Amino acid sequence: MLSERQLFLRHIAQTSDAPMMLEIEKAAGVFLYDTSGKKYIDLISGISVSNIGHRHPAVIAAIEKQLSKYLHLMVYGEYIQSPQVQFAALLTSHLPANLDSVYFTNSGTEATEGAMKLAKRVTGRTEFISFLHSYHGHTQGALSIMGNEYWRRAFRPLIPGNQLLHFNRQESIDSITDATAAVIMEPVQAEAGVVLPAAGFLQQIRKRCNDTGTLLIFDEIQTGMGRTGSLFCFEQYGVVPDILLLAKALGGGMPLGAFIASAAHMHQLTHHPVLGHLTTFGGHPVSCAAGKAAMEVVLNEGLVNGISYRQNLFRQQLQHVSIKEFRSIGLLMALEFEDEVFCKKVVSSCIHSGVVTDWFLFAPQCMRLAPPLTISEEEIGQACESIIRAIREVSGIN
């Protein structure tokens, strides 16, 4: 009889020749437990998904309540489903007035696809500008604007008419013209290893978009829902997008994404053609119920208020000569080492000792830290101690 491990490798489509292969039996709070009973501190939150920890009681209660009512009823937008309506109302009550219409999707990459279609429809243009080392998903449209050729070249030809520019450079701003449908960007580049915008860069992008009639799309799939120290990262920079992308933490651990724009823009999807964008399972009622509960936890428990303090705890305790740079915004953090080999050895050592970390797609020399926002001071101390021990082990330097 084949083991779960053997069945995993045989029947689950593999996307890497080195999967982590942790066989997790249960999860709660900031901890994962494997089938042998070993306990791990989860410092990546399923890649910024479990912002309020795993299986938060409020989320579980919301899921169970919705399960007792109904699951899928009808394709998107035909029936009035309370979980969708109530969550959209909550989201938009915490967003600027021009972001008042929510289109729920199943995932972040689907949010990207929907936003690209909407930008074409609103502007009548087809050109997109995105940035090197940006990540927006792996489907055909999202891949066409992804900021790294390594992941793109095997799947060409992709959607034409897109420009990949340098983040934080003036010449990139000048490239936005009246032929550009939208600039799509992460306000903080996550997969690049937490690269923050230079002073004034986002403001200048916003002004140039206004001057050329170009839409500005902020991809907050990783940075949204409190991760960076504000509910949405763009709030820290005083720049409001025309379209906002959310996913990952949006569903409280359930699959959910969204693109959000003005009702006037969204109305363009209702005609010529009718059903200009459609999904069967997007905005699933159980996912929306879970997402609303998770957002209420962030708001009601004041989690955003404690993020700066927790960030500083990590910064104070993670000090070693082998750490070349510590970049962070809230609880999205990157430890940069000398190279990819060193970083992956440290990551592997951490996992072996019971601390789950990872690296970044476009910065493999950097360790990813994105713990649940609920992580305690004691848990931070335990995790940092393990990380420093791993760095000492790999470097041979105390």
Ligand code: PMP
Given for the second form:
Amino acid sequence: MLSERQLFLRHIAQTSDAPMMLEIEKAAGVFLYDTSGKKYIDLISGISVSNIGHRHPAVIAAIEKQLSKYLHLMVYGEYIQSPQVQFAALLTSHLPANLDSVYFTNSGTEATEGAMKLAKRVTGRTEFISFLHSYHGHTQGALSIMGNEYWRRAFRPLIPGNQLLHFNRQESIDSITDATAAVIMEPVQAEAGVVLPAAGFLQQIRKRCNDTGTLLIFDEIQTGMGRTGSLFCFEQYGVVPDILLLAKALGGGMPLGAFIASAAHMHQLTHHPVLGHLTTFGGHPVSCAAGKAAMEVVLNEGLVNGISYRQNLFRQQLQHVSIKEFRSIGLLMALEFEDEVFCKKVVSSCIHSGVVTDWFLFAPQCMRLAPPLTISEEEIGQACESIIRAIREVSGIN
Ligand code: PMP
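Switching from the form predicted alone: structure of the form predicted in complex with this ligand?
Below: every chain and molecule of the assembly, starting with the one above.
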């Protein structure tokens, strides 16, 4: 009989020649447990999904409650489904007034697609501006604006008319014109290895968008729901987008994304054509019930308040000459090493010693640290000890 490991390689479509291959049996809080009983501390939260830890009791209770009522009922937007309505009401009550209408999707990349379609309808324009090293998803619209040619080349032709600009460069701003439908950007570039906007950059983009009638789309799929030390990252920069993209942690561990805009803008999806965006499972009631419970945990447990303290614990304990730079916002952190080979050796060694981490798609020389926001001081101490041990081992420097 084939082992699950063999079946995985045989029947699960492989997209990499080096999958992590951890065989996880159970997850709870900040810990993963594999089938041999080995315990791992999860420092990446399934790539910024498990912001409140795995299987938080409040999320499980909300899922169970919804399971006893109904699962899928009808395609998007037809029936009044309480979990969707209640979650949209909660989300919008924590957003600026212009972000009052939520379209729930299945995933982050679908939120990007929906936002691009909406921007075309609202502005009547077709050109998009995005930034080098940005990541907005892997479907063809999202690939068209991805900030790295390597991932796109094989799939051309993609959507034409997009410009890729340098993040944090003044001349980028001048490229926004009255032909630009939307500027789409991560306020903090995650897969670039946690690159923060320079002082005034987001504000200047906002102003230029206002001057040219261009929509500003913030992709907070990775930075949203508390990850960066505020519920939404844009709050820290005082710049409000016209469309906000959320996913990942939005569903509390269940699949869920959203694009959020003003009701006036969203109205464009109701005509010419009617059903301007359509999805069968978007806003699944179980996902929405889970997402609302997860957001309530972030709010009620004041999780964002503890973030800078936790980040400082990581900063203080992760000191070594091999760490070239420590970039961070909240609990989204990147440790930069001399190169990809060094980083991958440290990551492997960490995983071997029970600390799950990885690198960034566009910054393979940087190690990702994005633990659940609930991680304790003691757990941070243990994790940092293992990381430093791994760095010493790989560098040969104490
Ligand atoms: N935007 C950003 C910033 C992301 O980090 C991701 C996922 N890594 C996506 C979009 C795409 O989300 P999904 O994988 O749910 O399609």
